[in-house]
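In the block that follows, a single chain appears as structure tokens, in the form predicted alone.
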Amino acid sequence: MSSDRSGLHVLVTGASSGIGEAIARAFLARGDRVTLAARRVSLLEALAREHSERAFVYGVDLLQWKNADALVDAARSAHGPIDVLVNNAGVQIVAPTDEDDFEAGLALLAVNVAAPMRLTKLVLPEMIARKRGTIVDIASMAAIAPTPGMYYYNASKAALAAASEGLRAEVRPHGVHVVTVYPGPVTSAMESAAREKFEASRSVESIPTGDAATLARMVVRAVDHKRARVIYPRVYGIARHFPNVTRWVVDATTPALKRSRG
């Protein structure tokens, strides 16, 4: 990766809100050029207006994973080769598994797994040829400690995390770095919507929760210093070393889901 920060081209998917927006802001704030990708173009444009010369907006729906090809082509045309790919776009379903919609679950898997894997496949050959570049995969603590009621989301984040962790060792000899990010609850619209799906409980109210800006700064540092992974809030770091205990705690303390029928 170039030591000239102004030369970095960072592609962030799901950049319109939450963690993705915070990561995009963190890279823009230090002078990098950022391709902002998401469905909600108006939100991207509002962010881009603050950094008009360095922010490129591209509206894309990654439910159709083949849209990734056009996204990468447009990003390269706007800002040149991609130095950092941040696979952040994702959707979540929180519901009793016997009540959820299977087609919606397949759509979730397309956005959360197929799209980031396709994007990685598109940028990786060029990174290997240049012998530099970073891929950042935003997984979830759900990959380590699956949460009841998140059947498809758990599967998607476990798949992305496993792919990310395995890819790191594969591409390291070629000068490419991979950062796997495991956010726990981070304040956002998605996180608030997820909490609303559970019955009221002290365990839900007391869950350690972080903020997107802090996580974004940790991601930028991980890119700069080639750290393998980011776990945030930090208290969840113990979960990676004691996954079985963590899963027992999650299973025992997760409150009942609200059901749509009796």
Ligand SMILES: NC(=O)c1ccc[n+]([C@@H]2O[C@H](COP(=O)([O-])OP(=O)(O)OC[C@H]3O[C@@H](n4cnc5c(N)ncnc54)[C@H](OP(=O)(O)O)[C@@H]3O)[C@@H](O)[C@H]2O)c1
The other form holds:
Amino acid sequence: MSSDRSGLHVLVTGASSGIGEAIARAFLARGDRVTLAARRVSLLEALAREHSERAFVYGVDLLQWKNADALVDAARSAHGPIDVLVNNAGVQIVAPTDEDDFEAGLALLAVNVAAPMRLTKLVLPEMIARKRGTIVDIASMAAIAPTPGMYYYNASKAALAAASEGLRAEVRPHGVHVVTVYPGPVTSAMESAAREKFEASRSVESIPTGDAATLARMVVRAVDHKRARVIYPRVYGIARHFPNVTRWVVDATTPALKRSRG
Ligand SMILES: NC(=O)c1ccc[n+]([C@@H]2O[C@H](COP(=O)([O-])OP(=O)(O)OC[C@H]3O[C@@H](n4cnc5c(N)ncnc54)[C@H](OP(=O)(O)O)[C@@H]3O)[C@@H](O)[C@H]2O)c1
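Coords for the form predicted in complex with the ligand, given the form predicted alone:
To see the whole picture, the full complex is given below, headed by that same chain.
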């Protein structure tokens, strides 16, 4: 167990790259204690080396949602009660729905929906008992404006966002806060892999795209100031107020998927 108990204890899933890494870095930079969870332990260890005592590394495959239990136990042993859970780990499938693999779709739902729900269930009783704590759910703009060609991903993010939004009012009287995060395109491995799956198009090349470090700072502020949600890049905030128009635009401008069959 770490002797340093200053700051918050923040558990970040998917801290090995992209948005999760940036969120972990943002909390570490201001002196919080962070549990870094993902499968690629070498990447987590490289990040932890920069922050010695305050970063705890735990290698976990959240495809098996039951692994969440051991993750939370280990995090508590290392850094004490969890103040902030960041449900960030996620996977994406971009493919024609008639061609994709159904088993892979179910695996996506396990990582993107079952694992964050299990983690939330594991930390909530202690947060309610302590009358403090924050759960951050990294959903997606896909929850508001589903993207053609992302059948399982759209469903997973809509499920996580709806669960997250509903939980907020339920746990508020107990002193627990919930932040629902709706990233639009944010530069990362996932985002560039997705772009590759569509036919070349100027509409895709020109869509507003953010960076993970800016989003991470907005997440930290939302935790500190108990904001209900983060939408980034900010221009996509309009989608929450005009979801039907946004869906029409997304449907009309998303280019065709590359197909393996003709
Ligand atoms: N980038 C965007 O444009 C965008 C937009 C909207 C929402 N999001 C959401 O933001 C989150 C982070 O995505 P990103 O863009 O930062 O992509 P990324 O760089 O691919 O990061 C995904 C993270 O999830 C972890 N992960 C994946 N499968 C896992 C598993 N089975 N067990 C444990 N960890 C697993 C990965 O770690 P390991 O591979 O080391 O396990 C990695 O750290 C995701 O939930 C994504 O849906 C991203």
